[in-house]
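This document opens with one chain alone, in C-alpha cells, the form predicted on its own.
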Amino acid sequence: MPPFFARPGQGQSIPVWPVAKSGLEAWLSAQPDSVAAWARASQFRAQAGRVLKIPAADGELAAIAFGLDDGDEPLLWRALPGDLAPGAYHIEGALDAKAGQLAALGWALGCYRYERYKKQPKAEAWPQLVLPDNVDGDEASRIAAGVFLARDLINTPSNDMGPQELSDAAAALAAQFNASLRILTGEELLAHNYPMIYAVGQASARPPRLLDLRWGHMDAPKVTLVGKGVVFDSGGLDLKPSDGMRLMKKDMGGAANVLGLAHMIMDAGLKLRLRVLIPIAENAVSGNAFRPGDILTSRKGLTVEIGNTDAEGRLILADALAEASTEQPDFLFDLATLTGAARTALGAEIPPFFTPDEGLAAELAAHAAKQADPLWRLPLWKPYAKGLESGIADLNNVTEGGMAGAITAALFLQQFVGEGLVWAHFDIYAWNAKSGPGQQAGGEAMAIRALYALLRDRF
C-alpha cells in the first residue's frame, strides 16, 4: 500500500486550494493577476473535482486550485491524486478536525490501484499529503487499508478467487492480527452441521467452507461479523442469463466487506470480541446441484423449500447466522450481495440495511452522514413474511412474484437469528458502477466505514 501522507516539516510542499463555487470570485480576487487571468483562461469555476495546475514563472508547479462544489461531497478530495506527480501538497486554509479527516481519508482512498493482471501496471509513487495537525493519518491509513482489501478481493476474477483463496486471504489477516482461523471443508460441513452451506457448494469441483475466525480478549463484548463468500453464481440449476452472470466474481462481496471490517478492528486495537464467519460456495451446475423443489434442512432444524436455486446466498448466511446466534453477542451484522430488489429500490450507492433495533438503526443512520458512508433504512415488514410460507416445508427460500425482494430476502434471514439479538443485515452492492473522479468501476467496500465508527465510537 503507498504512503498516503507526508509529516510536516519534511521538506517544501505544494499549495492546495480548494475552492467551492461560493467562493470562487473571492478567492479569484486574492490571487495575483497572473493566477487569476490563468484560472479565467482555463476555465476554472471550481467544479466538482476539478484540478486547476498553476504554474510558477519558471514553468514549476506552483499551486493546486481544487474545486469542491461547497463540500457537497466530503470525499471528493480522492480525485486530486490520480491528477498529480509524486511529491508532497498540502491544503492552504483552515479545515475543521471533521473535514480535514475526510479529506486524508479522500485522498487516501484515491491512491488505489487494481493492477494484478496489468502488463505494465503504472508507477508506485504517489503524491503525498502532508497532514494537518487536526487529522489523524493513521486512522485514515487505517480505514483505507481495509476498504483496499475489501476492493481487491471482489476485483480477483473467480479463477483467481476460489474458496481456497479467499480463504487463504482470511489465513493472511488471522496471522497479521495473532487471530485464529478455523476451516470447515466438504463434507466436514454435513458432519457439523451446516447442511445448507454443504448444498449451496456441493456442485462445484471447488467445495464449499466455513470459515471462523475469532480475535480479541475472552470477556470482551463479542461482535459478531457474517459476510456471504459466493466466490461465483450462475444461478444453480436455476441459470442466469449471461448478462446477469457477468459480474459475479462480485457475489462475494459480504465477504471481503467483513474481512476488510475486521482489518480496520484489529487494527485499530479495539476492545471487543471479534468473530467473523464466512460461508463459502461456489453456485455450480452439475449433476448433483441442489434443484428447485428440493427441501433442505437448516441449522437452525427449520426446513427450506427451493423455489428458486438462484436465492442461495441467503441459505448460505442462514447456517451461518444460526451458529453466530448460538454465543449471543452484543452485536451481530451480516454483509451481503443478496437481492437485485435493493438496487432497484436505492440504486447501486446506497445499501439498504434492516434491523428490527431502534436504537441501533439511529446509531448507523449518524455514523453514515458522519463518515459520507451512505445507508439508508429499510423495513422489515412482517405481514410481507407471510410470501415465505410453503406448503410442505417450514420455508420457502423466495416469494411468488418478486415484489419487495430485499425485504423478504431480510425477513428469512431474521427467522435464523437469535431471539433479541442486536442484528442489523446489510444488503450491499459491493461494485462500483462506473469510474468517475478518483474511483475506478469495480469492488467497492460499502457501509463498513460507518460500521467501523460505530464500533470504534462504542469500544
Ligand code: BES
Given for the second form:
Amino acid sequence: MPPFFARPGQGQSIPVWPVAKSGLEAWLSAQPDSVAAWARASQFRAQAGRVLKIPAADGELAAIAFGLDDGDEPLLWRALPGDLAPGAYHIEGALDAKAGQLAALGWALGCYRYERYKKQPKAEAWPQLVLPDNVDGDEASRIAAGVFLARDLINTPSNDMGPQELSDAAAALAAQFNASLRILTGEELLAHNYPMIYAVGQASARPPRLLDLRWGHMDAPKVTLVGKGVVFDSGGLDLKPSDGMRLMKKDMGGAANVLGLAHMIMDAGLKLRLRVLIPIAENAVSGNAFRPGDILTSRKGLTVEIGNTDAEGRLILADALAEASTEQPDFLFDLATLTGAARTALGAEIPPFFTPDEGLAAELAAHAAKQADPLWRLPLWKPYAKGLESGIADLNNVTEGGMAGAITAALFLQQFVGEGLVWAHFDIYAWNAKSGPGQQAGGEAMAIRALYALLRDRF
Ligand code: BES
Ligand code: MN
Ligand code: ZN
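Moving from the form predicted on its own to the form predicted in complex with the named molecule:
Complete assembly follows, chain above in first position.
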C-alpha cells in the first residue's frame, strides 16, 4: 500500500484549493489577476472533481484548484490523486473534522490500482496529502487497507482465486492479527454436517470449504460476519449465458468484503469478539454436479428442493447462518453477491439491506449516509415467503416467476437465522462497472465502511 499521507512541517507542499460553485466568484476575486485569467481561460467552473493546475511564472506547478460542485459529495477527493504528479500537497483553508476525515479517506481510496498482471506497473511514487491537524491518518489508512484487501481479492481472477487461495488470504489475515482459523475442506464438510456447502461445491475439482476465523476476547460482545465465497458461479447445470457469467469471478465479493471489514475491526482493536464464517464453493458443471429437482437436507435440518442450481449462494449461506446462529451473536451480518434482482431494483451502486430490526435499520441508514457508503433498506415482506414453498420438501430455493428476487432470497436466508437475533443481510454488487475519476473498473468494497463505523461507535 502506498504511503498516502505526509506529516505537516516536512518541507514544501503544493496548496490545493477546494472550490465549490457557490464560492467560485469569491475565490476568483481573491486570486491574483493572472490566476483568475488562467481559471477563466481553462473554463474552470468548480465542476465536481475538476482539477485545475495553476502554473507559476516559471511554469512550475504553483497550486491546484479542485472543483467540489455544490460540495455534497464527501468522497469526491478520491478523484484528485490519480491526476497529480508525485509530491506533497496540502488542503488550503480549514475543513471541519468530518469533511477532513472523508477527504483524507477519499485521497487514499483514489490511490488504488490493481496491477498484479501488468508487466509494467505504473510509477512507484505517489502524491501524498499533508494531513490536516484534525484528521486521523491511521484511521483513514486502516479503512483504505480493508477496502484494498476486498478489491484485490475480487479482482484476482478465479484461476488464481480458488478455494485454496481464498483460504490462504484469510490465513494471512488471521496470522497478522493473531486470530484463530479453522478450515473444513471437501468431505470434512459432510462429516461436520454442512451438506449444502458440500453439494454446491461438489462438481468442482477445487473442493468446497468453510472458514471459521475467531478473534478477540471470548467474553466481549459477539459480532459474527458471514460472506458468500463462490469463487466462480457458472450457474451450475442451470448454466448462465455468456453475458451473465462474464463477471462471476466476483461471486466471492461477500467473502472479500467481510475479510476487509475484519481487517478494519482487528487493526482498530475494537472491544468485541469477532467470528467470520466464509462458506467457499465453485458452482461448476460436471457429471456429479447437484441438479435441478434434487432435495438437500440443510445443516438446520430443513429440506430444500433445488428449483435452480444458479441460486447457489443462499444454499451455502444457509448452512453458515445456521452455524452462526447457534452461539447467539449480538450482531450477525451477512454480505453476498446474491441476486441480479438487487441490481435491477437499486442499480450497481446502492446495495439493499434487509433486517427485521427497526433500530438496526435506522442505525445502518445513518452510518451509510455519514460515511458516503450508500445502503437502502428493502423489506422482508413475509407474504412473499409463500413463493418459496415446495410441494415435496420444506422449501424451494427459488420462487416461480422470480418477482422481487432480492426479497425472496433474503426471506430464504431468514429461515436459517435464529429467532430474535439482530441480523442484517446485504446484497452487494461488489463491482464498479466503469472507471471514472478516483475509481478503477473492477472489484469494489460495499457496505463495510458503514458497518465498521457502526461497530466502532458501539465498541
Ligand atoms: N451470483 C449470482 C447473482 C448475481 C448475478 C450477482 C449478477 C450480481 C450480478 C447468484 O448466484 C445468482 O445467480 N442468482 C440468480 C438467482 C435466480 C436463479 C433465482 C439471479 O439473480 O439470477
Ligand atoms: Mn448463481
Ligand atoms: Zn452466485
